[in-house]
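Here we start with a single chain on its own, the form predicted on its own, put down as structure tokens.
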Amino acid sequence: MAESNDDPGFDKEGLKNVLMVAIGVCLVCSVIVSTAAVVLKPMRLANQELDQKQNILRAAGLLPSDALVDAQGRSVDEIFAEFEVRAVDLATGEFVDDVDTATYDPIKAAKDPAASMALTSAQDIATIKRREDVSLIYLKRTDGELDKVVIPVRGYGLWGTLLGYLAFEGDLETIAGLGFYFHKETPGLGGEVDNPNWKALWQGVSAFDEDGDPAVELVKTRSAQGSPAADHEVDALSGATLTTKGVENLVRFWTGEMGFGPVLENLKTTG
């Protein structure tokens, strides 16, 4: 009869031998895991920027929201490419040089209080807590003139905060545009903020009134066609009161003195 070579000491089913197969599995994974995420970094941030220059290029009409070409076949690059992106100032409305806009994250500097500033509640009408200092713009010219001026959005809605981008004809009082990248608002209700149908409807929209205050309202009825108040409205989302009133004051916030009115006023003078 054979000799057995088998270890009568050893149990390969006791707890010491189940532990350390366990901890090598896992170091094992830990290491696959670690090297796809390293591998595969640069692709995952590729798509994130593409997919970045897709939601400003569709908030400025300029790309349709179910394509990844223009009607003349042009790339999503090649569409941006006419873009100029700028740091400002909020409090001054100046454009800032020594910002790297490639990598810079307004939403990561308004979480530092050294790069942001608290907001009182009567300030905070879109419920974000801080501002940053410096945020984003996108600017689009044609033979030198502004043809459309895009900026970052945010405010809450009835669950979360709604990300997103407002974009201006070169009057910098019309509305060409609103859409939001992210959000949790409520299937068939607030999440109607994607419907293509109503977001046409900003389209034209005058954000601000003579005086040059923040003006968009949302309503469940409109004005009289033609009338002042009219060229402010629009509709309000049915069946979602919260997430309609979180948009109209993220707008006004963004559009008011908090957000971007000093950077449009001084881009009104210097253009």
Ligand SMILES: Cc1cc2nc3c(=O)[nH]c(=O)nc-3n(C[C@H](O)[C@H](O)[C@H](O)COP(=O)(O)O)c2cc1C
Second form
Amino acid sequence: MAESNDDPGFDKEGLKNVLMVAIGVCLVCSVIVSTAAVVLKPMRLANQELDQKQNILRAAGLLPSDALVDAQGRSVDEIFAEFEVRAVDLATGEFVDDVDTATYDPIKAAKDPAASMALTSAQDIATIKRREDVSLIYLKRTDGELDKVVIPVRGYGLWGTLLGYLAFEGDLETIAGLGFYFHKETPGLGGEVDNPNWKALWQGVSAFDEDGDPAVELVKTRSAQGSPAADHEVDALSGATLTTKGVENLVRFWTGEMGFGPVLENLKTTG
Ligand SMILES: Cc1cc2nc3c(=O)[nH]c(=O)nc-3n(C[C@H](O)[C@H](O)[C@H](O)COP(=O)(O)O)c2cc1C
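Cool, the form predicted on its own is there; where's the form predicted together with the ligand?
All chains and molecules follow, beginning with the one already shown.
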């Protein structure tokens, strides 16, 4: 009779053997997953870096929203190479030299009590709770003159914190663009922050009033064209009053004295 060749003493359904096989399978799988995570980490970090460069360039209007090259066919890395990345002390507005800008993460720093400050409710108009002591700024010069300046911004909308970049022209007052790379707002409502037509409305808006205070206002009805108020206005998002208010607040926060106000002031004098 052709019976199985299995050792009659080996009970493959015994608890010990079942456990050994299960543990063996788990070990092999965990080694595969860990190896993949380690091997793929450099690629993941490179992709994240490329993604942030694209977000910065798009905010500055230097890269179309639907392309990976500019009108001259230059790659993201080529265009971004024109930017100088500096760490800045947000309280003093001074550059900080002992920070590795390639690895420094301002959002992570904001979670560290030793590297950030708690905001009072009067200060915290963007609802971010803590503000990092040091942030990053992206400067592009043409013939030695500032041409574009980009700052990271964030603040609460309706469903969560929006993360993005705000770009200025070289005068450090005129907005060149605003773009968010992360948010939880509802598509079609607050999610219209991603609408290219709405984003285009930011170009040319004046960020400050005559006293140098943040003045951007998101309005349902525009002031008369040519009036001083009209220079600071952007259309509100329809059906999304809370996201709209969040965006107005975060832009005012990061252009204000608790945000990049001192840095922008310094840059105006030092260039
Ligand atoms: C499912 C759902 C999703 C919503 N998403 C948003 C949103 O992303 N942003 C926002 O400001 N309002 C959102 N709203 C609407 C708000 O609850 C609120 O009604 C609205 O902000 C009022 O805006 P309005 O005065 O322009 O109509 C949402 C409402 C619902 C029911």
